[in-house]
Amino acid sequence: MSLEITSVNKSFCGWTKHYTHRSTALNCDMRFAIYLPPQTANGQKVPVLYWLSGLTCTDENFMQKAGAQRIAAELGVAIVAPDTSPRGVGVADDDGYDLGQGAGFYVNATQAPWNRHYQMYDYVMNELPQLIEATFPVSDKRSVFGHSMGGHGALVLALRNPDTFQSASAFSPIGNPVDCSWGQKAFAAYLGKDKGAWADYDASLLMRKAKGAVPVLVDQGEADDFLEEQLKPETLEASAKESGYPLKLNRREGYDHSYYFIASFVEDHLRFHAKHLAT
């Protein structure tokens, strides 16, 4: 699988790089960013932390705004950030910001016209990690984190695949998408009317019946404009309490939904993951 590099920037003695490649899962060209810490310069293999971004974002937002490279360099952890959806001419789209290009929701769409390209779950679970591990000096140890829609995606991936990921975390995740307008709109379009299929992509429902577990950290700003209508962290807490799931949820007074919030606590998340990636 050929990769085309589009940008390279040295950062804290490591490298932030952006690539495009042809995706078989998504049937289009895709973009991703990777931060390779300085430990990889001599070929040392490092674990990988996958970042999943939120609505309207691309592979660039986290790498440019979160300020994660300094800590990743210290800890010896690579970070991979894919785009949030398939894109391009011929890829289905919608006029709304919360559906279509930029809003893949990390599901495998089953409904036309979305099912031709919108297989984001398979892409981030299988195709992209296989490409990363075959191309770069990284190990097969993975953890995953994300923000908002990407926080939903990160939790779902870890909950459904506890043997694949060492840990998971999220900033302001959509915790119960079957019960909020963002999730209902996306799931109805991508997955159809059968709400039984929706449950496979709802972190609160998955956590309630989880049989395997990975450590999960969630940070939620209490001044988040989407807190009550879209994010519903209380559903995650209730599910974890019911099943005994190892969830730690921090409520952060005064913080909103922005990258100012993410940048304030990204170090905590990186150190959390590094601890579990080292085991």
Second form
Protein chains: 2
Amino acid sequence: MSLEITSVNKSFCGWTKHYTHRSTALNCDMRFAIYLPPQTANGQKVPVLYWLSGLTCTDENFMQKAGAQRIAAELGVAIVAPDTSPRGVGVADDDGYDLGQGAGFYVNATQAPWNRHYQMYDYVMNELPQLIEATFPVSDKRSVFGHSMGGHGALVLALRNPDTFQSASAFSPIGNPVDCSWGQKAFAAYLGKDKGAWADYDASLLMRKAKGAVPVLVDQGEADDFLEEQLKPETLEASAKESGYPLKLNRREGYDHSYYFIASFVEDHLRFHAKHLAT
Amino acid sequence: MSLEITSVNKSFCGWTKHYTHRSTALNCDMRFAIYLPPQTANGQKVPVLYWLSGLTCTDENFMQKAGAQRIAAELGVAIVAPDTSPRGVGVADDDGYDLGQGAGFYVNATQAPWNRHYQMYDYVMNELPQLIEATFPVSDKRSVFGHSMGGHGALVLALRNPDTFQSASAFSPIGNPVDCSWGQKAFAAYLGKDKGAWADYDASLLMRKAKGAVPVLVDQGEADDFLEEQLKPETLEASAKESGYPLKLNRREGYDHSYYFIASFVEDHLRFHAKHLAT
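The block above covers the form predicted alone; next, return the form predicted in complex with a further copy of the same chain.
Now the complete complex, all chains and molecules, led by this one.
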């Protein structure tokens, strides 16, 4: 199994590392970042929190901007941040920032030309965790969180796999992608015009009929430019109410869609996950 | 006085803002960032901590990557981060990353073509603080810190102006620029071949004969690629020993020259400054 380290930076007594590897699911080379907290230095196996980034992001944004390493070091949790899509020459792309490279939406594409590489659901659900667990001193305890498109991805993963994840959280998630332009554009391209295939990737629809119950925390800025058109937290809340789902959704006055918002509340999210990962 | 806001992001209950303005000292438009902690919302005047960035950086790096807003919000300290040089069409430049735009070295250039714009010492010492104090709810209490080239700048400012600054600190500063290639290249260009003019911008030389005593904290990573050739903390330490200067220098095993190092110890620096700014 090819795995090459491209950088390592000591961070809060632990290590922020970037790797490349050949992905079978995506049929291309991929990059990911991992933060290994100091507890791993003496062989302790720590649980893993997967971070899924938003549109246009890579494996770098969260590690550089969120300030999460400080808290992960204290709590003894590893964080893994994959890239947001397959990439490279020969990988299908689009001129828009919201489709193609940088915009994988964490789905398994069924439509040409996307289906050759865009299998991000399988990648983040199966291939990447297997690689992480085979390579690093981590346990098989997993939680997931993300931002915007990655918030959507995190909620979908947890709602569809309640036995796999201890907890899920999101900042400004695309809460009902079948009913917003970002989601409709991406889902039509990746999954086809038949909307029947979209429901498996919509957190609001999944939460409405959810049986398992992975605890979910959401933070949403009220000054977020995408709030009304794209994010629709109210639909997520309505779904949770209908099914009695354990959703805690905080609206934060004055905060926008940026990493400054994420950094301001990432400590709450890490403590939420650490509590569930410890059980 | 021209002053235009270009962005505002709520951060830890305060606000990270970026501005552009016309600089008289630099004879061009300049950008800076300011973090205003939540205490300023009700009119409280807070002290100001100036951050000077390293080579190739802008007004953005520190605000995005250091994670300082969390602590500044707690302590009630504003942080101002200027750009690292004059910029724009018509501003002299060089192909090297270590001279010209992005590499102002916080000196007042005396040599053509640099002297027309490269007056960074005056800008960060006088013009920018006057603008900040005239515009924002801040007191006239000032401290200064920085990284690498900006660590050099911070130490020089404090050593030359002991009555102006309450404290100074640096991550991985260029500690003795007259004796390393970065400093020699920049000083020869900006200040001329006569090394007599260089001593006013060398922290080790200034500290050796310092009379006033602004407390100084330095953190230096031991895995820093630039440690031996460019940074020379041992010269700074020898100077402090000679003059009895209040320098506290920490060597940190395994840490490099990156913002991951800065983020790991920025809390120590903010608490150090807050203590001195409160007196």
